[in-house]
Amino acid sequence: MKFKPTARAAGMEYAIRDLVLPAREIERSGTRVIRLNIGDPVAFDFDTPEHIKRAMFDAVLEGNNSYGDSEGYLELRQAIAEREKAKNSNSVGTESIVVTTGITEGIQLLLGAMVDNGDELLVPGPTYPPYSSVTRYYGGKPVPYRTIEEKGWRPDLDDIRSRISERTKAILIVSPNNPTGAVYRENDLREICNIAGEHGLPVISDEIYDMLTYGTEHVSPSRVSKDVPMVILNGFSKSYLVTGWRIGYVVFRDSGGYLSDLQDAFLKEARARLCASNPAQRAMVAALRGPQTHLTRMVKALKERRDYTVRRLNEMDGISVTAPEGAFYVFPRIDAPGWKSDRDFVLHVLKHGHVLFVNGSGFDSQYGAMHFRSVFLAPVDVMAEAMDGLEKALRTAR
C-alpha cells in the first residue's frame, strides 16, 4: 500500500527545474553540463553589491533575528512606496504593500485569495509556469492569450478580448516577459487596461525584470492607467542579485475599494504564513536607497551576452530567435524537422551537447511548443561553449 497524495499536488509541474533530474544523471558519470535553465544571475559571475551584503550582515549582528510583521518591515514598505512613486508615478501608501518571501510566494498568496473552482485567469502565452500551475492548484483554469512572435512577442489585443468570459477573474501582464524577453509597449498596456476596465477586471502586473532592459524602457501599466484596479508583483532577486534571500513584494493599487476584500484575504494568508525574512528585509532598504551603479554594469554585460547568443542561434540551421528586449532569456524556435516534441529536442541536446535548456511547452503547451528557453547569464566564453554544444547536438541529429 502507498499513501495517495492529492491530485493537485501530484499534478504540479515546473519545467525549469524538472529537467535537472536527467542532467544530474549525466553529471554523475563525470561529464560537465552547462546549465542554462535557471534565471539566477548569482549562479554565474554576477555578485551581490557589497553595501547590500553589509546591510544584511549588520541586520543580523544588530539582533534583527526575530519574527517580523506579517505585512513586512515598515521602513522597507516606505522605501518601496518611494520607489513606485519615482519610477512609475504610482502613489501608494504602505498599507497597500505586502512583503513576501520572493515573488513566487506573492503569486501563491494572490491566486489563493483570488481563484476558486472554475475561475479563469488570462495569462500571456507563453508565460512563467507558476501562474498556470498555481491557478490549476486552486481549481482554476489558466487561459493563455496569444503573443505574436513575429512582432517581438507583443500581445494580441483582439485575442485577449476573445478570451474573456463570465468566469475571468483578472488579466495578467508579464513585462519584461519570462520566457520571451518581450517588453510591452505603452500602447499595448493602455489597450489591455482599457479592455480590463470595460469588463470590470483587475490587472495583475509582474514587473520583476523592470530594471533589466536593453534600449526599450519598461513601462508599468500603473503609469498608463490610474483607475483600473491593479496588483503589482515585484522583488529584489534579479536586479539586486539576491536570488537566495527570497524577498519580493505585492502592491495593491486600488482607488475605489474594488480590491479591498481581496487584499484582506491576502493579508489573512500572509499572517498564517508568519513573515518574510526579517534581516533580509532590512537589507533591502539599503538596496533601494543605496548606490544603484551595479545595474549599469549588469545591463551592459547582459546586452553583450544577449547579442552574442542571438547571433549564434540565428546562424544555426533549424534555429531562429527574436532578440529579447528585457530580462535575460532567449526563446528560440525549433525550425528543424524530425522532433517529436520540444522536450525531446531539449533532452537530445542535453545528452549529446551537454547543455541544459528548458522545453518551451513548459511555459505553455500551445504558444511555447517547439521552442526552448535559455538564459544568457553566463560570460561570453561559456555561452560560446554552450552554443558549440548545441551545434554539436544538431549535427548528431542530422
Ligand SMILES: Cc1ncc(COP(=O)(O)O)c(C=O)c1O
Given for the second form:
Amino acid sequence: MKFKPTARAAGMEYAIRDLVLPAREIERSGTRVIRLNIGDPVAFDFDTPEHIKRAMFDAVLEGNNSYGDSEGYLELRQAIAEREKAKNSNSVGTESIVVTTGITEGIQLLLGAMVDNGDELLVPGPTYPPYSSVTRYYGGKPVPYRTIEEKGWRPDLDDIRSRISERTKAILIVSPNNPTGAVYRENDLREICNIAGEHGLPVISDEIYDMLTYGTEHVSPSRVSKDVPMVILNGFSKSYLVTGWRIGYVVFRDSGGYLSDLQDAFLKEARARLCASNPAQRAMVAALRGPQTHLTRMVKALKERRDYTVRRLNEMDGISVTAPEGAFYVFPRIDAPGWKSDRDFVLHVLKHGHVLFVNGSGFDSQYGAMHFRSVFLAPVDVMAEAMDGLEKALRTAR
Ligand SMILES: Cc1ncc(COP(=O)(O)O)c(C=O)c1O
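Having gone through the form predicted alone, I am curious about the other one (the form predicted in complex with this ligand); can you provide its structure?
First the chain shown before, then all remaining chains and molecules of the complex.
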C-alpha cells in the first residue's frame, strides 16, 4: 500500500529541473556535464555586488531577524515605487505593492486569487512553465497564444484575439521572454492592451529581465497603457544577482478600482504565508538605491556570450536560431530530421555531448516542440566547449 498524492501535485511539471536526474547519473560515472539548463547567473561567474552582500550582512547584524510585514518592508516598497516611476513612468503608491518570496511566490499567490476551476489564462507560447502549471494546479487552463519565430518570436495579435473566451481571466506578457529572449515592441504592447481593454481583461506583465537587453530597450506595458488594469511582477534575482535570496514584488496598477477585490484576496493569502525574508528585503533597498554599475558589465559580458553562442548554433547543420534581444536564453529549432521528440534530442546531447539543455516542449507542447533552450550565461570558453559537445552529439548516430 502506498499513500496516493493528489492529482494536482502529481501533474506539476518543471522541465528545467526535471532533466537533472539523468545528468546526475552521468556525473556519477565521473563525466563532467556542462549544465546550461537553469537561468541562474550566480551559478556561473556573475557575483552578487559587494555593497548588496554587505547590506544583507548588516541587516542581519543589526537585528532585523524577526518576521516582517506581510505586504513587505515599507522602505523597500517606497524604493520600488520610485523605481517603477523612473523606469516605466508608472506612478503607483506603496499600498499597491506587495513584496514576495521571488516572483515565483507572486505567481502562486496571484493565480491562487485569480483562477477557479475552468478559468483560462492566456499565456505566450512558449512561456515560462509556472504560469501554466500553477494555473492547472488551481483547476484552470493555460491557453497559449502563438508567438512568431520567423519574426523574432513577436506575439501573434490575431491569435490572441481568437483565443479569448468567456472564461479568460487575463492576458500574460513576458518580455523579455523566457525561453525565446523576445523583447516586445511598443506597438504590439499597445495592441495587446487594446485587446485587453476591449474585453475588460487585466494584463499580467512579468518584467524580471527588463534590465537585461542587447540593443532593444525594454518597454513596460504600464508605460504604454495608463488605463488597462495591470498586475506587474518583477524581482531582484537576475538583475541584482541574488537568485538564492528570493525577493520579488507584485504591483497592482489600477485606476478604477477594478482590481481591488483581487488585491484584497492576494493580501489575505500573503498574510497566511507570513512574509518574505526580512533581512533580504532590507538589502534590496541598497540594491535599488545603490550603484548600478554591475548591470553595465553584466550586459556587456552577456552580449558577447550571446553573439558567440548564436553564431556557433547557426553554423551547425540541422540547428537554427533567431538572436534573442533580451534575457539570457537561446531557443534554437531542431531542423535535422529523424528525432522522435525534442526531449529525445536533449537526452541524446546529454549522453553523447555531455551538455544539459532543456527540451522546448517543456515551455509549450505545441509552440516549443522540436526546440531546446540553452542559457548563454557561461564564459565564452565554456560556451565553446558546450557547442563542441553539441556538435559532437549531432555527429553521433542516434
Ligand atoms: C520569466 C520569469 N519569471 C520569474 C522567474 C522566477 O523569478 P524569481 O527568482 O523572482 O522567483 C523566472 C526565473 O527563471 C523567469 O524566467
